Each structure stands twice: as C-alpha cells, then as structure tokens.
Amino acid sequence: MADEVIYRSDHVLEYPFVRSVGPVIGAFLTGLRDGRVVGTRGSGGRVIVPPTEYDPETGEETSGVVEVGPEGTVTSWSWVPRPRPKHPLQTPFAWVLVRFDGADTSFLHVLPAAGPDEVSTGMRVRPEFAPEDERVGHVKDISHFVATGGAS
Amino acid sequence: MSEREPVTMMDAATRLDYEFTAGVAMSKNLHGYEQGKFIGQRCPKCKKVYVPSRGSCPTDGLPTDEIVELPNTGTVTTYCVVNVPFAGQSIEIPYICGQILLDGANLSFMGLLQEIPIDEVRMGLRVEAVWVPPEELGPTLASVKYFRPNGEPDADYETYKEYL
C-alpha cells in the first residue's frame, strides 16, 4: 500500500441560472434598485421584510407594498473575523439581522466593523446603497449596513 | 419612483469550486485507465465485481478489497441516441451513449459507441474498448476513446437482463 496513488482533481460546478422573481419579491428588488426598502403586509397587519407571497405563520396571502426604514435596529448578529472568499465582504464583518423601522420581521445583511465590540443587539443602523448606476435589482444593491450612532 | 421597468428577473448564477479526492478504490480504477486497463473490485460475500468500485459493496456493506482486472470486451445492455445539442457538448451529434457491461463485471457504466451506424446499435451488441494512444493515457475514463462492435454474435438477453 506504500506506493498507493490517491488521485485528486479540481472541479467546478456552475449553473448560469436566471430566475423570475414574481410580483412580490419583484417589488422588493425594484425598490432596492430605486434605493428604497419595501415589504408587504401579512396577517393581522404584520409588515414582512423582505416580503413573501404568503404569511409564513398563517399561510394567508400577503397584500400591498409597504415602504419601511431606511433605518433599522439590529436584532441579532454574528461576527466573522476571517471572511471566506465568497463572503460579500473581504474585511471582518458581522452578519446582522436588521428590523427596519416599520417592519415586524428581520432582514439579513452585513455590517463591516473594526471588531465585534462595535456591534451590538439593539444598535441603530442604516443601509448603504451601491451607486445608483450599479444597482440592478438584487440584495447586493445594498452594499452593507452602517451604524447611525444611536441605540434603541 | 423609478421610470424604469419593474424588476422581474434576477441573475442567480451558482458556482461551486471544489477538490475531488478519488479515494483508494476509485484511484485504483483511475490508475488502471492510465495503464489501459479496466480495474474493478469484488465483494467477498456476493462475489459481484464492481467497475468502477466505490470501495464497498452496496448490497453487503463489506469492503471490496479484492482487485479484479477486467477484459476489454463487454455487452451493450441499453443505449441512447443523443440528437439534442447542449452547452458543453464535445461530440458531434447524433451519437450513441451505451451502458457497457464488461465481461465478468456486475455493474455497467456509460460509454461512447462508434464505428457502427446509429440504426444498427442494439441491446446485446458485443463491443470492445478502443483506447487512446499510449502517450495519451491518463487517470481518466477519457482514456477509453470509445467502444466499437467486436464482431461477436449478440449476447443472450439472459446474460444481461439483470443489469438494465
């Protein structure tokens, strides 16, 4: 077994998918492209951001387009000291769940910071949008979140 | 509000870069291709010969340690005529993909069939492997250029019906 050869090779699996987004996520992505954050209204008037076509708790159809934010509150976060190659940022950052003002659910995005001491649950943040001519209707139209300096 | 059209589509390209490690059993099989040989493994209990082998018998769950060299000949158990072009296609259509059951093997694998008119391909056709020139052999099934009829009478259905 000493002369055993174990083969290895590099593989790439790639699919160039383009997906249709539907009217509800379409409205959300259109909003991001236009520099706004919108959600939809679910059962009992809850505002769901990012919007879903059906209320995730009751299964009822959601309705309407509701603008929220742009500021929000961090409800939870996780620190990433060493970003991986495919992470949205290549400098240390926090994954943050942000509840936009006027929303009842949280939205996942990134918040770059010098260290985890700069991030806390309850901190006030706002989205930093990509330049208008670079926005295409994608979650990356928000480049990242930044602290506004306040706390809730 | 934007004057542009609403967003209806989204690029959702997905890409996975990874390193594949063949492992002991598959590496023996790949090393065989490098030498122009089909290398399989036999289950100690059911005696089935797997080529390529994953290193264990899927029926008995036992390591398939016994190495078996298989001959260059086999039977087409079933086949498919490919008429539809697709991205990344490297062979001119129409062509035939056959499931090849090597003599002495209990597992078939896919192989390209050539040197036969498409309308003459059939189940039970006896074939032999045509290898690339020795200097082009490598640890890949691409070392087998294709399979072609070897002139023997068709195999009896009973000999391969378990492998369809």
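Residue numbers count along the first chain shown, from 1. It should be emphasised that the depicted structure is a prediction, and the values quoted were computed from it without experimental measurement. For clarity, a rigid core is taken as the largest C-alpha set superposing within 1.5 Å between two forms. Compared with the form predicted on its own:
Once you line up the core between the two forms, the Cα of Asp133 stays within less than 2 Å of where it was.
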Given for the second form:
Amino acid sequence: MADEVIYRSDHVLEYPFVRSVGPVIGAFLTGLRDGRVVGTRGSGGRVIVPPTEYDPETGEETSGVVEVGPEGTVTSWSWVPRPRPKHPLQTPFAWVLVRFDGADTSFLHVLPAAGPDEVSTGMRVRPEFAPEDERVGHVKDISHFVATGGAS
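Let's see the other form, the form predicted on its own, since the form predicted together with the partner chain is already up.
One chain, no partners, no other molecules: that is all that follows.
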C-alpha cells in the first residue's frame, strides 16, 4: 500500500456558547453562593441533591426547592494519594459521596486528609464554603468537606 495517503488535521473540539442553567440548577447554584445546599423533591417525597428537573428513577418532574444539611454522612469514598494536575486539590484527598441530612441521594466532592485512615464510610462531614466575597454560584463555592466528628 505504498500509494496510501494519510490525511491529518489538527482541531479543537469546543462549545463556544453560554448555557442557561434554568430554575432548578439555578436555585442550587444560588444556594451555594449563599452558603446553603438545596435539592428538589422527587417521586414519593425523595429529596434529590444535587437537584434534577426529573426524578432519575421514575422520569417524573421534580418539584420544589428543599434545603438540606448543613452536615451529611459519607456514603462511599475513594483515596487519591497522588493528585494529578487537574484534580481539585494538589495534596492527598478523598473523593467522597456525601448524603446531606434531609437528602436521599449523595453528592460528590473532595475531603482533604493526611491519609486514608482519616476517612471512613459513615463519618460525619460538612461543607467548607469559599469566603463569601469569592462565591459566584458554582460548585467550587464549596471548596471541600471537613470532618465534624462522629459517625452516623
């Protein structure tokens, strides 16, 4: 196949537009900006955090904004001993799934710790928010979670 030609083209895949977050995610991000965590009420009264417009189990529309927390329980976690450049922290940390008090689903975020022995399923945590003047309505308004002591 000496006559075969291989064509190459460099390109960048991007989405150069701004997306409106709408009333459900907008309420969640506004809550984070204000130092609160909110979810939505789904089928059978379940509280979904982060909120969705439709119940992930039934597909029915969710309703209302429900404040949860401020604390929660770690339902699962994974240790990161050597963070990569794009990780949210550059020191060892755990990815944690946190079920906020009053919620029926879990929220993924980070918990800094010196070692995996400082993290456990069932431990109680709370969000550490960025300084008020730095919050902009983004998931990074929660800088990380911190242990509050005890287990549920």
